[in-house]
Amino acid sequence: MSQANIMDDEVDIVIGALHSDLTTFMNEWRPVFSQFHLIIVKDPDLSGEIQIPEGFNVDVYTRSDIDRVVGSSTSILFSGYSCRYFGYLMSRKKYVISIDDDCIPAKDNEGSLVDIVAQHITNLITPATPFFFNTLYDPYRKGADFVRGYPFSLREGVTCALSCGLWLNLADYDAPTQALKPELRNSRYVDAVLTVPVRAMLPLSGINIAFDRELVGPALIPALKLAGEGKFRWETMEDIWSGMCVKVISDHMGLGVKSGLPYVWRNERGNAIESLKKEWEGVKLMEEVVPFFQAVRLPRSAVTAEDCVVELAKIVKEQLGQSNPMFVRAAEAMVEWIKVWKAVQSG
């Protein structure tokens, strides 16, 4: 998909700023981002002014903006990587692309710069196939099609609501894996996109994603916060929880989720051994959380993403809340998020 085919005025690029000097980051992305509107949300815990080079159409939001919009809410926390959710809240575009500030553009197998905007939009505007797996991956890509035996009744596919990109160099491993294999890096650029099957969960990484805000924007939720959460990706679980929420909701609403292209190049950050002490709580929680999301079913009366989040919050509180108060807080944050989302969208 060429740049000319992208609807410039329908795309917001959201960046959660955990570094004050974004000069190098922005200049690296200039060939890809310069024609689009950018939303940069400064981590409320970050000191110093955000430094951005000239030549970008950008709105910057800070703690004062968050306080003004969210008010006295204490359930929703926008610190650390969760600050980017405020950008989702403030966007008015159909498509949102979210990228972490420790990533730069990757190059494909031919040495060409990867245009993550073009690829994410392609993923979102072409159908997904969650109900029957196509062994040639994405049948809508040039040079591919549905294989023999694929039901013709399913070949129209469904609307894709979420595109999950990947990473070269420092892949999104958890702290235990990175601590055990400190030299492990991802150098494999796999030229493929696939639809995640219905009822299959996935560990969504907020490092490099895109979504249709009108369909599932409210379902991307800053809800689960670990007691010892830090400022490195492997010290957080907010995006993993958010991803399972949006996957359950997408399945319920008959929407698709894709994983694969596009890639970004992720730079080195943090100390896995130190982070392991903080993330261990999240590692253990996954053993309980994944079976819950695999089994949960939403009522037919829930027909919008907002309805689904509220219903899911009730089930979280009832079924998980008794085992850990963290889940009660997550359920409360989910309900509060929908109230704030509706207020902002109607304002």
The other form holds:
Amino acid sequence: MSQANIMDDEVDIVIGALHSDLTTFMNEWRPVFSQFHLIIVKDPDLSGEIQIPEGFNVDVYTRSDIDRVVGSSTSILFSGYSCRYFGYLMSRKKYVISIDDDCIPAKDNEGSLVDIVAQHITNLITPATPFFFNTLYDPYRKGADFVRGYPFSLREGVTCALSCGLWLNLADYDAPTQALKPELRNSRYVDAVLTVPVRAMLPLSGINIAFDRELVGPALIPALKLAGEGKFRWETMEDIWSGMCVKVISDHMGLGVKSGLPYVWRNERGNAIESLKKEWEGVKLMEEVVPFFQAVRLPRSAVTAEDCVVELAKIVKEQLGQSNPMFVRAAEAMVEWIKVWKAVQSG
Amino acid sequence: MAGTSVAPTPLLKDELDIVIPTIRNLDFLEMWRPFFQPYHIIIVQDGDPSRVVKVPEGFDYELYNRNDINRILGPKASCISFKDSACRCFGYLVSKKKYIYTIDDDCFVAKDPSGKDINALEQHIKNLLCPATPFFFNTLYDPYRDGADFVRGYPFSLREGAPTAVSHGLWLNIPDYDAPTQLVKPRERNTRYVDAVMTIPKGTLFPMCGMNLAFDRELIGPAMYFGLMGDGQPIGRYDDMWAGWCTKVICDHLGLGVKTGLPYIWHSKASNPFVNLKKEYKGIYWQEELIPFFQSATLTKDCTTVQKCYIELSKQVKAKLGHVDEYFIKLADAMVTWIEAWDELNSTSDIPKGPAK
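Can you now output the form predicted in complex with the partner chain? The one shown was the form predicted on its own.
Up next: the whole complex, starting with the chain shown before.
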């Protein structure tokens, strides 16, 4: 089956809309997105109608859809940046690609427009190599291979479940970093994709990701909400939490996570110093959460992503719940999410 | 732009030795002159000691041939390979410097995408002088590089990093492939310049290539034993691999970091794949046992120095790999001999040395 076939029939592009006017955004992405089905989910807290230009195959979901499908008490899960998870829920495709609405296509070192769909799909349909590090990065890329000393029994690799892309211009820095270095812009295009090794943890940014929804869809969870969570990425940790969960679950299920290409170009907005005031809670949080995720082990009986999330939620409640009620709420949200996921998949 | 002046990288010319194994000549040094001339070079001459190795004028070097190795180490010389570039680790043994850079004699200066010559040594020094981040993966790679930083979600308590013990560089042109891959893809060339340095996460092993490698000898030197290869041995082309696995296990245990990526050198010679296949053959099978061994190797709390870690590892090699082949029993003994030689040469000051020049 050629890559072109795979792409059209099996891909959904999900955008969480935190701005109502998406005209410029959609026009910038037209060369890359126009042949695909798009799911746009409007942040339930956003007022005004979504504006999208003509010529796209798109479904838009708003607050009333969210309330209808999951009930108004559960719809709280999907506010702000987390609205995109509702899109993952509604998707019926194998692969989902999701980017923030303040990104436009980047250009590579040769000056060509980066087709993030083609690159993410390539990442997802070629194996990952989490058990041994290949010093020439992705061995399946054209012009590369496994190096001398790479065990032959590990060269089949495993299925890749998640592809984490990167950002030129405004990289995904936290508020303290951006406040300290207001001029810092990422201009380095690193021409590599690599597998993040098993048991290595990473900060999973939700700005530019793609995943195999059939394999790990349930494991991308809208669970952790900071008390002061806001409408700038600096003011959220929901994707970071979700990323720790999905990495642990992928490791447990023997699936791979890749990081690197493709790049998007991220535009500036927001004031880091203002956001700094809100983000301290999130920053302290990671200090507790990281040792927990590095040590957590899921029981063998957890085989599917749904099982894994439920088991993980139990352990989160037991171990992290004691120190901070936010974790208790996160654990409960994880369980709620799985209920909703299962209901929607079967209904 | 807000003033972000980058401090120039220190030369470290009195703190770094360049170690080069050779069985041919060192004409390649001529191309490296602008970058290597300030440094002291330790040449380890393999093969026939009566051959004279031609070294270009103007370099400060000491040269050791097999006779010197035998004279300096006496019976312990048995741990140093003959007729294999693994003999280079003798250079690490006799060096008195803090840092080592080792390079093969078929590696030349590469150009970056802008066409500029790459000063590989300067990049290695940068890598060694700034921390590594083995405990959590930074998606923007080396956070200490100019123009980069830690990304959102990276724990603040881990942002000090760990000391960097090893800097593993890469190769443009002839990539470091094993014999089977060379046979299948004889024309493949590495043309992709990946502009990144990254830390290999704790708990993850990698294939360490000795062609373009730098390390902090004070932090990890004793682990850089390149094993028994070449003449009289059943295996070749696994010297650097062996050193790399031991080094990574010990670095992980001691909280030290290993970086890979930049700098690139230009690798000019493709060795004969049929010759390579003969050398690697046993390694290809043995590797399947070696990798699980290293992946599960644990060192006890009282292994607080590199030497203690290494001796402990040698015991485990004997106990758990002895059944794979008798070679591993010999290798385990050689590992102990190496540490004895290391401690002897690196604790007292008046060892008779006198290299042949």
